[in-house]
Amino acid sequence: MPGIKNKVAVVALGGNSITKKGQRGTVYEQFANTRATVKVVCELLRRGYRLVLTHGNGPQVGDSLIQAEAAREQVPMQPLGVIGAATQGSIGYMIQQILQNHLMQMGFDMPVATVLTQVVVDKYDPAMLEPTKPIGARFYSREEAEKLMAEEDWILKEDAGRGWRRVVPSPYPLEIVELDTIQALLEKGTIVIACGGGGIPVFIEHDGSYEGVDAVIDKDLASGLLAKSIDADILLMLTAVDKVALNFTSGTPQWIDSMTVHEAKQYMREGHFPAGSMGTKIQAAMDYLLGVRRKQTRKAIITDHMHLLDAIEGNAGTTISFQ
C-alpha cells in the first residue's frame, strides 16, 4: 500500500459506533454495530493510513457496575479502575477480532493488537476534588445513597429529582504510560487499539510508581493526547451526527463545515459546545492541533461513520485546522 508508512490516523469510535440509542447493548448488538463502523474505517488503509483506534466504554462500565452491585453480597466490589480495565479488554477483543476478520476479507495481511492503556492524571487536579461525572445507569433513593457513601466510600449526588447517582472525578489526561509500546507496534505495521474508555487513570507516586484512582477520563481528550503524542497526521472523532453545529439545541442549528482553532476557541467562549458533549471533542481537537508538529498540515475531523470517507475528502463532517 503506497505511502502507508507516511500517514497515521487516530480514529476515536463514539458510543454510537458500539451501542446505538434505544438498544439494550447486548453483545450481538455491539458486534453488529462495530462491524459496520470498522468496515468503513478499514477503507482508510486503502488511502495510505496506518491506524490507531480508541473507543468509549461508558455503557459497558455502567452494566458492569449494575452487575457488581447486584452481587455485592456474594463477591467483593471491584474498584472503578479495574472495571475500566476489564471493559478495555473486552471491547478491545471485539474490535480486534472484527478487524482481523475484515482485513482477511480485504486481502490485507496486517497484525492487530489491543494495548491495555494507563493514562497519567494529576492527583491534585481540581476535578479530583469536585466529582461531576455520573457513572452507571442506576438511580438510588436517599437511604440507599447514604448507605453506599458510608460503606463503599462512594460519592453520590441528587440528579434533577430523579434520584441519586454515583459521580466520580474526570481529571485531565497528561501522559500515556504505554506510549512507547503503541509507537513500536505502529512502526512495525500493527493496527493498534488503545486508550479504551479514555484509559485507566493513574497518578505517579513520589517514588515513581503508578497508583490507580477511581475516576473516568474523557475518551476524546485521551484520543487528542494520543494523537498529539504519536504525531498523528489526522484525528478522526466519530459521533452520532454528521457535523458540528452552532446553536445546536435551538430550532435552527447552524452546521459548520470547517473552523480554525481560533474560531473554535471563540465558539467555546460563546457557549456553543457543552462540556461533556461536543465541548470535549472540540477541546480534544484543539489540544491535538496546538501540540502536534507541522501544525499547518494536520487536521481533526468530527463526523459519523457513514460520512467518514467523504469527510476525509472535505465533502462532509466538520474539519478543524490550525489556521
Ligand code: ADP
The other form holds:
Amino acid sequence: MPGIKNKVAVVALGGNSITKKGQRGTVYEQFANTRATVKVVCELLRRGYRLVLTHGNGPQVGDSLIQAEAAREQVPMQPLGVIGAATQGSIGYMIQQILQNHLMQMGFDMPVATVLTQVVVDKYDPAMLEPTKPIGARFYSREEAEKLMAEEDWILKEDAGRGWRRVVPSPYPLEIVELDTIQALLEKGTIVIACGGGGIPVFIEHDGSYEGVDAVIDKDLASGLLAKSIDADILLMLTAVDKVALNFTSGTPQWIDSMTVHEAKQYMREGHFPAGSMGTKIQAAMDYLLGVRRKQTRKAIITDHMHLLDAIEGNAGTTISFQ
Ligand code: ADP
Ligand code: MG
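The form predicted in complex with the ligand is what I need now, so please give it after the form predicted alone.
Below: every chain and molecule of the assembly, starting with the one above.
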C-alpha cells in the first residue's frame, strides 16, 4: 500500500460533512454529503496516512428524539446513551460503506471498521451538575416541560423566550474505553471509524463496571483525546468554515493561517472562540498538542473538506502547532 508506514491522521467530520444547513437531512442527502467529504479524506491515504475518522451526531440524535417523543405512548423512551449508540451504528454504516466503495474505485484493498466507542466521564465533572447542552430540535411550553421533567427525568430550560428545551450535561472526555481495539485495527491497516458523536458517555462505578449516563460529549474534544491517546501525527477537524477567524462575527473577521497553542489560549481568553462551536475545536487542538508525545512535530488543522489537501501542505486552513 502506498507509503503507509507510521503516519496516523485523526479526521473529525463536522456536522456539515453529513447534514448541511437548510437540508431536511434525508438519508440520500446524508450519503451525498458524506461521499463528497470521504472522497477527499481518502486522498490522505495516497499521502501516506493511516486514518481514524470521527463524526458528530447532533442532527441525527435530534431526529431520533423527535421520533421517540412522537411514539411515547406506544413504545418506551430510550435513554440518550442508547440513542447515541444507535447513531454510531447508523452513521458508521454510512461512512463505512462509502469508504469501502470509494477505496474499491481507487483500487485500494483496505479493511474498514466502525468501532462502537464508549468514553469515560467523571461523575463529579462540574458539567454534570449544570446541564447546558440543548438537544433535540423541539421547544416546549411550560406545561409540557413540567410534565416531561416529572415523567421522564429530563431537565428542560427556558431558552431566551423561545420556549423550553431539553438540556443535558456535556462533561469532559477522560478515557476511551475501546482504545486498544482502535489501536489494534489501525496497526493492522484498517481504516477505523470511532468516537461517533463524541462517544457514548459512561461512568466507572466503584467496582470498575461501566454505567451509561444521560449526557453528550463534544465530538471534537473526544477526537482530541483520541488523537493524543493513539499518538496521532495530525488532528484534522473538518467543519463549515475553511479557516478560523478573530472577530468572527464582526464585519471584518481576520482569518488565521497559523497559531501556536500559546496564541490560541490568548485568543480564547479574549473571547474569539465561542464555547460549543469553535471553542471546543480550539480546546481539542490544545489538548492534543499539549498531551501528545513529540509535540513539536505535530499539528492540528481546522478547515473544510474542499481545502483539506491544501491545508495539510500548509497552504490553506488554520494550523495550530505547539510552538
Ligand atoms: P461542527 O459541526 O463542525 O462541529 P460547529 O458549529 O460546532 O460545527 O463549529 C464550527 C462553526 O463555528 C463554524 O461553522 C462557524 O460558524 C463557527 N465559528 C464560531 N467562531 C468562529 C471563529 N472564531 N472562526 C471561525 N468559525 C467560527
Ligand atoms: Mg461542533
